[in-house]
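In the block that follows, a single chain appears as structure tokens, in the form predicted on its own.
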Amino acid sequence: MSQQKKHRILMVSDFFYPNFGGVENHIYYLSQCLIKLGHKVVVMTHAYKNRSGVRYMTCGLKVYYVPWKPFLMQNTLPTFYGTLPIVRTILIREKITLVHGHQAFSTLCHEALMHARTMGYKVVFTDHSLYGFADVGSIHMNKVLQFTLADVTQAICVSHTSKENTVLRSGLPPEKVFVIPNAVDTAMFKPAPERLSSHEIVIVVISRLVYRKGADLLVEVIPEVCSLHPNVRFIIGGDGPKRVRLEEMREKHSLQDRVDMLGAVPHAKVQSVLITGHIFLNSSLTEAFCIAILEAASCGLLTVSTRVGGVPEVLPDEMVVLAEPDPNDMVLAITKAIDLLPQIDPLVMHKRMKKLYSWHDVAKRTEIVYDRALRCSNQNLLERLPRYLTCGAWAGKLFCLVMIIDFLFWRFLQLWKPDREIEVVPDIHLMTKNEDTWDSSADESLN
């Protein structure tokens, strides 16, 4: 790769390790593969307990844990301008050329993209979730997203359903939005060495136990399935506010010997839980993509999932049984999946997943989006302000005022501490001669 085509990328999100989830995994694996392609990647997130300052992960991935504590649901408190000094310092210190923000409800992401545009950087945004249009929370979030994406250079969604949702919510031109699906690390998620016995059918659920993930559906589905199929046992991994309801259900129906509650499962141990089962059950009420389904399929499990959001786009029809988010329909789908189990070969399924989904492919497609973003013309503040005026009669004027104040604050910082006084850090390349054999299953930073 020529020097001109190499990018220096700042990934920004409130969601990163040591927290675990789909967004965290996406940022980590994408960053590792971009580094292997020759780009420099730096991650910026908020501090996690005593984890603050600068840390290094595999392949020299540098992470800035800025000293902001989470305020609500791992999000930092919105400050509008409080993050500008540290964002400016990181951009200059690391000689960043492009800023990539992740997740619509990440406060740090929205603020970093706003500051980056003020400073003239190209920005890319990836949306990982689906939102509605009717409730108060969604209306507020959609307006915030409209503000952020009014001046974004390019956007990425993880499914076609997610793209439609993002375009409708933000008013972003569809030609600026690309669809790049998630992937799975097949080296980490492998089937069990020996095929499991079919005398007892084990159904695995690994999810946050919250309303959005369909925990209430599980409360109704599990007793019915256990009643219909005496040889079925459930393993539930995950924690959340709905865990109490599941435990009450287990007590009420005397299913202590057939429903195992594991609590929160570290990502490094997810594979060892998955390979103990035959079927993976996903009961989400809304989902843009669902990486958990990919991980289960890579381990050779037949998936039963609700037909919501971008889930129908994830797996081929013969690898998943879809159902409406209704208890009766889900019970029928699980029964159908049990009948299909003799036809499932975990090793064949794993090899197929290896061909279908690859983080290296995701990185190469993201690289194309970066190239396109950097080819876009630069515009000054006066040329950019009309985009914010389209966000609403009153909101548009308010957004313009926010950007003008941000611009003036940036100019003040330049006078108070000029760019030349900010020390540029040297690049550290930690890749070895065997870099092509990188295997995240041996990555200590994930544990």
Given for the second form:
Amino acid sequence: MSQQKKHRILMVSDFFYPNFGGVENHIYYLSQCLIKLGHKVVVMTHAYKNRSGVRYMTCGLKVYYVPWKPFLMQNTLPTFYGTLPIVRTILIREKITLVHGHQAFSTLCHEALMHARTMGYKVVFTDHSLYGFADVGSIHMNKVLQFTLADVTQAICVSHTSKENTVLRSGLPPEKVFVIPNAVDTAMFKPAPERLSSHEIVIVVISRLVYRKGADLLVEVIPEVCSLHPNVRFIIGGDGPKRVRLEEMREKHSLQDRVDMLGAVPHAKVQSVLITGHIFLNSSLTEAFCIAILEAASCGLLTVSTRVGGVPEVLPDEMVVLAEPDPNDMVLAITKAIDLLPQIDPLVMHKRMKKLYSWHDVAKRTEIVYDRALRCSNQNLLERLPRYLTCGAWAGKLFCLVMIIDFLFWRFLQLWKPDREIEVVPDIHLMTKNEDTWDSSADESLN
Amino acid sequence: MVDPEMEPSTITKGIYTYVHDVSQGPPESIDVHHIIVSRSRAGGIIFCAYAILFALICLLILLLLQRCKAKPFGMLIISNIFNWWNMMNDCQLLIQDKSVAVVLWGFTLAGFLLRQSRRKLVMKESVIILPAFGVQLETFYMRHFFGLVQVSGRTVRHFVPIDKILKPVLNECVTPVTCYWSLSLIIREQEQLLLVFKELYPPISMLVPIWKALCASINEEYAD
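Based on the form predicted on its own presented above, generate the structure block for the form predicted together with its partner chain.
All chains and molecules follow, beginning with the one already shown.
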């Protein structure tokens, strides 16, 4: 039986460590599990403050912090062709075989995928969010997504709802889109060693306090729940522009002793906050997947969530109580959850989550997508251009022009600095506990 | 035992040539590593040619834009394909309109002259390892007249005592447009790394033997 071919993957996104979030965690955990499967993974992102250059993370995950400063909401300035030289250099020096871009809102991702296709690499795109269709921002974002996905080899979405949304926005054929849900690090998110007492019910909310995460709903729900259930207490972790509204609500209803506002909670401390509660409340107005409720379920909390986006696909029915994004419905759902609490065993819940969600499983499924992408045929520029024409009457022609100029620029770079002048980086193998001597393969490849 | 008349070893790659020279002299052998740049004078001429090509392209675009005002774009292309005589006439008209032509050519020429005059031409950079004493970093510049006439110019030398060097390291540097390897010294009680080659970007195959030699000399120092 032939050995499965190992890939050399370049993950590209504007969203990576040292920032914390769903996309950042996804890239990090997926990269770690792919490295454990024997693949080589390199991450490319923009510089963060003075974090610029090459860094190595756990298991030798190499990260290029390219000194393109973010200009708006963590995204690098879109220059169309400005990133071509550095992307080309990284692809050649790391001997990359496949480029994997993350998040539709990342300009670096879109540019890198465009340049990678120009240079003939296979590309995979993962969409992590849901977007609308009607507002000006969404219309422009969807057009950009159409352009990028017109020529993508394969795409991944984190839920079936997200797949439907991506297919409608981009016009991508559904057979090209795979659904691979996110996972949770169950080793990190464990329940409390001792079960909490039930005479006081603690409801935990941990999210960014912004409109999109339903902070306005919380303002309506919390006073109502506190008046209906005198033994209920809230713990709110997170920060954002809506924090002021929550604090005003707390003052107005004199709930200072029943609503604790913790402020921004570092990701490493999230588990310690979750295990102080019985119920996790998620009031998001839109979610493609929602890793937060996975983390809460892994810690043994019963989840109450709005029925939006991909949330209904995430947890089994006995672990979640869903409600419409309406204050009255949410209050009813919280009441139902309080009644269900005696039936919940946090340890059983944690073990179930361990079986259902695993980053190793996500990595194996992603590996299948990579294999499928690499089996696709190579196509030259003339064969690829007609795909862009389908993007619109004027947009199609404009996209074709953009790709032609990108191609010419790439050819110019090949003349200016041929591929053979870009030195290949040797693979450095980390020492394991069993090895007493330094691995000499690095020296050999340098020589 | 090192042969005092040992032939220096060389590696050539692109415009860089690496020469390793081990000379025997009191009290011990001195390890010298040179990175020499060989620049062809054709470089200036090629740049000139690209500048002229760029100016011609600007001229053509300006010509097309001027004619665009009178005709729709599609008709313009068709009429120009079959009407080269009109285009020649327009070129003459444009050249006659001296202000536009002068601005275009002036910018191109000024850019070229500015670039040539401000270029610091490095002839060679050397690393001299004096065992048990220190490391001397030398940079030899060329004096030039717009890249055409080149003579030997100033030399900048920097000596680093051996006890100040904590470790030599090979770094990957990332710029907005490229990545390259560099050899640096970690100096005790200093936050900044000291670049061994300040002006040149030699390939990794040339940096590795120098790095190994530096590591060996520092390890010998602390092995005693």
